[in-house]
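One chain follows as structure tokens, the form predicted alone.
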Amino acid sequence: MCGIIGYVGNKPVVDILLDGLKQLEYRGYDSSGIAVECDNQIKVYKAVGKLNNLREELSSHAYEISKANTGIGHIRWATHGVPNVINAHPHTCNCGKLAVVHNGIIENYKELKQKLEALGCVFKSQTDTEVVAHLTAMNYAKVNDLKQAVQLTAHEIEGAYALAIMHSDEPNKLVVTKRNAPLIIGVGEGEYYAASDIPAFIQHTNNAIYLKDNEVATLTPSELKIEDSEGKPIIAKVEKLPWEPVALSKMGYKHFMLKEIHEQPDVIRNILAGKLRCSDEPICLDEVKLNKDSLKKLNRIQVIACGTSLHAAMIGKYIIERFCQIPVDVEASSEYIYRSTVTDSNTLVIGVSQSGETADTLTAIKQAKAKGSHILIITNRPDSAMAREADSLLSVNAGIEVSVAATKSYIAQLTSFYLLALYMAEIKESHNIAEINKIKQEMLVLPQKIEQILVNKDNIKACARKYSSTRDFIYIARGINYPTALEGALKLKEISYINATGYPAGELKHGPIAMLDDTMPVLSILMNGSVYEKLLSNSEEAKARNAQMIALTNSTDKKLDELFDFIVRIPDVDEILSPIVSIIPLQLIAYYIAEFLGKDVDQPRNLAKSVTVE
């Protein structure tokens, strides 16, 4: 997992790859480079850590590079190799004179290695990358033009990737090709880019073409050619990106995370409009392309996702066999790829992800369209791979999310989850119509509600910050708040790397009540409704072993304050509808504790925002 960029023309090459690679940083943040054109000499600069380490690298040869105007980067997450200045990219050739970056994984580069080795190739990295560089160089020695080498090194390589490609012998040219990862060229007056996400280059241009598997691009100042793998021209389609600058800014935030977690409100507004006009209407998802007796025909959902996607996908489980009478199957994506695909025509499988280039996703629905069903796609991306292989396709509209913890596109992937179990239950009439109604009538004041918990954060900062020095954090819930409990134990862990773990409440005295002493915070997500009774034994059992109990409620139980060491309070809602509020408050309170740490809220140790490799 890690973002390339390239230019070329006429530009000063080095701002504009550092401005992209810094736009790119979500994406990994162990090792940075560049290679620029000099002089009839490729540069290569690199640096281990963040990209400031790199800029402080290239201010003591910033007149050498200053006139140089066409040149790759790339920002690293580690797959093979420790993070370090020989393993960070660009990758060179043994005579310096081609260089490379890449994003994904080369699956048979071992045996490509024995085999260089064996022609008097010399390795100095530990990366899978530096196969490429030594393949093409000796690709290129025999057709003597980079664009073909770069072709017939696509021939021999396996795996997933995104790549970029200079040679000093052919100045003011870049080559770039894709497999099963993410690239995207970007269209200028008398310039290119290519990226593996809009961010990199939105600052300069809006105009960008989506470059498809095995297609290789020669981008030079004065052109572009693109070919598909056998060299045939391709004649591609520059298309107008909807995103401005601005959604990159922290808008006078300290952090991306927090600006996220108070765009929620405004997000579901968005998703909401247009689909949910009032109460007593039928919810319009136009997007959804299966016709009533498709849907009447539906015998099982299938749920693909990873990470926070995952947590969402598993309440969406519980809202569509509530509301439609399906039985739906959620699975993590890395374990769905590696069994048998049981799926056929009258299953409906969903894809969940923010970037909608989860590696494993991708594989994932690619197996169960091939089986014959029918695709929906929720994600934040509708430009993105596996929007592409969508039948269906629910764009949440969350905007840009910078911020490597999930906030806002995990608010949007509930909305649309909910959505999407109303809308095929108002089809199916599968569930009470009244019911319906006053469901929908609620989700039209969720903003609001919060809202009240956005502009009341004084409680939730104080909770963190009496919490923020425990080493250990159990979050409990019930029913559909028990990925409620998963979410937030997620958050924390991700930017605090506090051990915190989410468990079905009935669980605890099944093994984990044994960790509980007057250390260990406990804290329960207790709604009022079906399942508040039952989870307030189970925090009197906590609470019995002694543990620090917190509660998230929106109950005003008088006797919850003898039984609570800390309550945090929430706008009162409908049951089914509390995971979209109670998250508010966990967000915040991993936000606060990871604050309160010191820690890089935003860029977390080990993370990247969108996994593009299995």
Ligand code: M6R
Second form
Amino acid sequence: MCGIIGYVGNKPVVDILLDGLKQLEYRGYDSSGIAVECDNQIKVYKAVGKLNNLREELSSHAYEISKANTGIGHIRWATHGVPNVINAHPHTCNCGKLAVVHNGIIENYKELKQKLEALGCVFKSQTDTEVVAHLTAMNYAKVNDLKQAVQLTAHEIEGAYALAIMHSDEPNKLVVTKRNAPLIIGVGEGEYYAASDIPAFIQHTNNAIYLKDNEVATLTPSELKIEDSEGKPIIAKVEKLPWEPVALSKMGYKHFMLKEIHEQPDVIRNILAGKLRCSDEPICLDEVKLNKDSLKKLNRIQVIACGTSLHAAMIGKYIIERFCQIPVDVEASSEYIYRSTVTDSNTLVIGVSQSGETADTLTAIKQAKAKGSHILIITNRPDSAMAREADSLLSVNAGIEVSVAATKSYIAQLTSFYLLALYMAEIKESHNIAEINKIKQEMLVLPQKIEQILVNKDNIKACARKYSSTRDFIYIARGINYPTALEGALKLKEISYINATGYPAGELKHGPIAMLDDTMPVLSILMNGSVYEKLLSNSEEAKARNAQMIALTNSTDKKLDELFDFIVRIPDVDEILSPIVSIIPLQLIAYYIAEFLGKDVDQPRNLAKSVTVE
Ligand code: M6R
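Output the form predicted in complex with the named molecule next; the form predicted alone has already been displayed.
Next comes the full complex, and the chain you just saw is listed first.
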């Protein structure tokens, strides 16, 4: 994980680095640092904790660094070594002339460290990154050229990395390279940026180059040179970036999470536009590159994902099996990659990822691709590493999601699964067309239903207030909303640190019911449909153990008032579509509880938005 940024040009670099790091905070926020070139020296400043601490640290050096216009910066999510100032990046070689920032993991750092220590290098930190500083400095001493030194280093290090390196003997210059980690170069007028992600520089330029694995780029204010690992020059394509800076503003909301929750109706509208116009027209999904024959030949579908994306995938299984009659397995990517999976050319493998960069999912996708499966990627980042592996790419277009807790990207993934399943069913003719059309009709009005929930959220806020002091929380559901229970619990855990668990309600009596007493809230996701009565009786069982009962329901049944201590009612919707509507109050409950508890909603402790390490 971690985020890196670099700048060469004629502008004062410090604010460019700090503003860029601010936009990369979703990648980590346990410490940060910058290195800038001042009077032919490299000056390094670091701080533990949020970026504001680094800003404060820099304020007492404002004058000496004000003229600097070349520098690199880093925001950290610790993998090797605790978050402290010494382990914060940039790391330097012993003479202090070379500084490096790194995102990723150097897997052979222990061997390299031993070798370098034997040659006299003195290590200060516990990080894997410091080997890059010493190794490149050693190589520099041999070749006296920063680019060549970095090329030599890249041949020796193993693992995943994006690196930005500067040397005081080569002023106004940065050398950057990458392998299995994102690095994008922003192309300005007489200036260049290099960063882990676009938001770090998009307020300055929307012209960008996606550096490829093993390429080494040399950036000076007047020139950009890119070479492959063997030193052969590369002519890179400059792309126009699609996202506007306005997407990164909170637009008046207190937190990005709240803003992103409120964006969900429009996210659905955007996805449906052009793909589902009206109920009696077939769904248009040209992105799916499987023809009727290959769709008919599919013998199974595997869906791989992590976290919230995994929950979307679990709902995807219900929908695809219901409409397409194809068996679907869903698995956490981190498990998938460490067993021998059965996939072949008649298996469709779907990777789901907001970021498109999650290391476990990326590895899983590559494994499946090597076995000849068709790879379909559902992602919010069409420019990501996963998207580049795709045979079919479903870009969910939810816009940049800043809050670590995924909300709108989840809704976008769900919407995409519905479209995909219905599209495949129409082509395969595997389901009753009248029912398909009825679902399509209901999908078109989902945004209004969500808007109704958002407008009437006071009751949800009251529910959050009532239960904000609880230490544990249980969510129960059955059928297609079981993953909703998991996702509701995940949202609460990650931003409020309350111990929350989702259960398939039928499992309660096989163990978890032992935990119930009058201190335990049990939230029942009670949607009209096939499992309504069953879940009602599971809720009765929990009530009989004195649990505090909360219903999230689209039923208008008055009898519920007797059973439940608190009821959150939402608009009615067909059971198959209910996960899209039922998750909204759960996102809001998690949000308001975290808010009442004074937690850092958008940047919860120990987490990062994009998990680019295994
Ligand atoms: O970018 P991805 O969708 O691949 O990320 C997967 C998980 O890391 C992510 O969903 C995580 O669980 C979120 N913080 C949940 O809100």
